[in-house]
Structure formats: structure tokens, C-alpha cells
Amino acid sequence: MTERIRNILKEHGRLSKDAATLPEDADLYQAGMTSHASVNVMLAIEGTFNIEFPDSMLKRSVFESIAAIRAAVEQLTAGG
């Protein structure tokens, strides 16, 4: 799952650093991701993992790091 998230970040995150080398807890916004890019990341994650983020999860902290994204995806796929 982490590799799939890194690939999505590489393709959609517009990061100034290589997503493959970022620590899982690195702040993606400090690594160059904008709020616009985070929407593209969210849409790609939804498509890749066949999930939909509820409104309650549409906040900066959910997309702040690879670990946070993974935790959100795990939470949303736990029942499926």
C-alpha cells in the first residue's frame, strides 16, 4: 500500500522532493504539495483503492504525510 501511495504522490503530488525517498512521516506540504495537488492526490487515492473520503476526513492532517494517508486508507478499507 505504501508503494502505491508513493506512486500516486510522485504522479500527482507535485512534490519538490522524490516521493520514493521521503520518510513516511515527512510533511508533504513542506515537501512542496499544494492544496490543489492534494485534491488530485485524494482523487487518485480514491480511484486506486476504490474508496471515497467522507467529508469528515477532508482535512489537511489526513494528507499531511504518507503515514497519515495510509492510516486513512486502512481505516476506509477495513470493512471492505
Second form
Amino acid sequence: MTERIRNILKEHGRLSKDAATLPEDADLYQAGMTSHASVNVMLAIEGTFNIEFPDSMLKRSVFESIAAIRAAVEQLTAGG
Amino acid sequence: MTSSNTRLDDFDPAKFHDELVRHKLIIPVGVPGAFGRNHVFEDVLARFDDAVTRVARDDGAEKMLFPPILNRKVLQDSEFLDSFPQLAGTVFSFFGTEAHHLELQSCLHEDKPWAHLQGMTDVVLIPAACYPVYPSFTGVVPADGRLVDMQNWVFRHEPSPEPTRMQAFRVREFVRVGTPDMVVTWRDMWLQRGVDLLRALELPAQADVATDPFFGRGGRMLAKGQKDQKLKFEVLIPVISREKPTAVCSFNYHQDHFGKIFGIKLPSGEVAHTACLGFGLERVVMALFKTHGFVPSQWPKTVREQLWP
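Moving from the form predicted alone to the form predicted in complex with the partner chain:
Below, the chain from earlier opens the complete complex, with every other chain and molecule after it.
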């Protein structure tokens, strides 16, 4: 799952650093992800994992690191 | 007290619109969100604009005037269409041959669709008075930053019968460029100035954190981020609703958004931050009419002295 998240970040995150080697807890906004880029990452995550983020999860902190995104995806795919 | 007004505590958008029309302050043109203004309306608007000038007198802002159209590329590069595709006004025109012109005429005379006979031009209607200025900052700004003062007609595609939501209106706007500290300090100073100025006009103005009307589900995420980071404030006055007061002044801190896009640098080499603030001039005028009545000569002396010093 982490690799798929890294690929999405590479394609949509507009990061100034390499998404393939970025530490899992690195701050993606510090790494150059703009708020518009984070929206595109969110939509790509939804498409890739076939999930839909509820409104309560559409916030910056959910997309602030690879680890945070993975936790959110796991939460939404658990039991599904 | 104000005989021309029925009841000042009665908030009804349709009634307020009709009263503005009845007093000939606005002149309907057949499209929601667009209307003419008479000389009384314009006098109040100019007087308030002058009052803003007096507040800003010693700030040393550079005055700039732009046409109410914008290079389409600037709109695209600014990510306006990523945020607000529903609000943009893109200008289309005719690029066809004589044969296309004949087809256009027959469509028009037969009341058939004709949009396919027009193409996109290089300009858009400006969505905020500040948009034309950012590309002019490209390069290194002075150590004390930049400060620009503008007024312009802006376009928002949000037709509505309620008079405070217009498709075209004027904004008196200031833009500050500099370090994050400089920009935020300036924004906070103006937030206080805005509230003070409006309260001096005996308007019940309140400042609050706000969000922009970003489009779609992604937009909800952008709005939440904007609110959590306190990037947008508004000064609000009840005009058509007590529960949902009308924003008459808006403050946006863009952080490094425009600095990155247009290559605006500080002398240190870091990306410059920007903020803007704008008074919605028609809305301020309407707040005055709502609060003090539709006849300015009958407004409280204390208010008149502020506007006609």
C-alpha cells in the first residue's frame, strides 16, 4: 500500500523531493505539496483504493505524511 | 425616525431589493446580480472610498489602475480555475469566416444556440481587483516589501436576486508583499482599521474567520485548510439577514502561493509572502442604507460628518 501511495504522491503531489525515498513521517507540505496538490492526491487515493473520504477526513492533517495517508486508507478499507 | 424605511430590523432580501429600486438607488437591467446605480448611491460609494483613502493616507501605497479584464494566462497560472471554476468569467468572441457569420445570424434570428460559433479570447473578466498586480511583482522586492492600492470592477458568476450578491461590483483593494511577519502584521492592522472605520459609521461590524467558496469536494478540503490556518478573515454587517451577516471587507493571506507562481523573491532569496484586503464598496453602501435608511440626508449627523467631512 505504501508503494501505491508513493506513486500517487509522485504523480500528483508536486513534491520538491523524491516521493520514492521520502521518510514515511516526513511532512508533505514542507516537502512542497500545495493545498491544491493535496486535493489531487486525495482524489487519486480515492480512485486507487476505491474509497471515499467522509467530510470529517477532508482536512490537511489526514494528508500530511505517507504514514497519515496510509492510516486513513486502512481505516476506510478495514471491514470493507 | 427614518420615515423612508419601513423597519430597520426587518431582514428580507426581496424587500430590501425592492426598497433600493423604489428609492431609485439601483436600476434593474434584467439580469440577476447586475443593476445600475444612481447619483446618490454613487456619492455614498465615492465618499466611503475617500474615507478609506484617509485611513491609508500615511501608508505610502503605490496607486495602480488596471482594466477590468485580465490576461487569461494569469488566471490559469494563479489556480483560480482550480479553486473557483464556477465563478470565472471567460471572454469569448467571434473568430469565424463570412460563412460562420451567416450561420451565427441565422442561429440568432431563429433563437438557436450559437455558443459553438465563438472561441475563447486571451482575456477573462477580473475575479478580484488584486489579480492583475501579482505578475508585476516578479523579481526581488525591496527590503520593506511592496504595498499597492487599487480599485476595480470585478466579476463573479453567481447570479442571485438578492442585492448584496452581485455579478459585477467594485472593490477597493490593497496588496502587501514582504516577509510573513510583515504581511501578517499589516493584515492584522487593517483588520482593526476596517472594523474601526465601519463602526465609526455606526455600522454593527464584526470580524470573523472565513472561507472562500471553493468548488466541489476538494473545495471542502481547501476551505477547511483555509479556516484551520486562519488565512481568511471578513468584516461582517447584517444587511439581508441577522443570522448570516454580509461580508463587506475580506482579508486573504496567500502565504507563498503567488510568490511561488510569479517568482516574487525577498532580498534574502526566499519566496515572498502576499496578502490582500478588499472593501466591497457596493456592500458597504447597502449596509449604510440598511442601517441608517435610504435617504443619506436623514442619516445621523455623526455618520454624515465621517463621510462628508
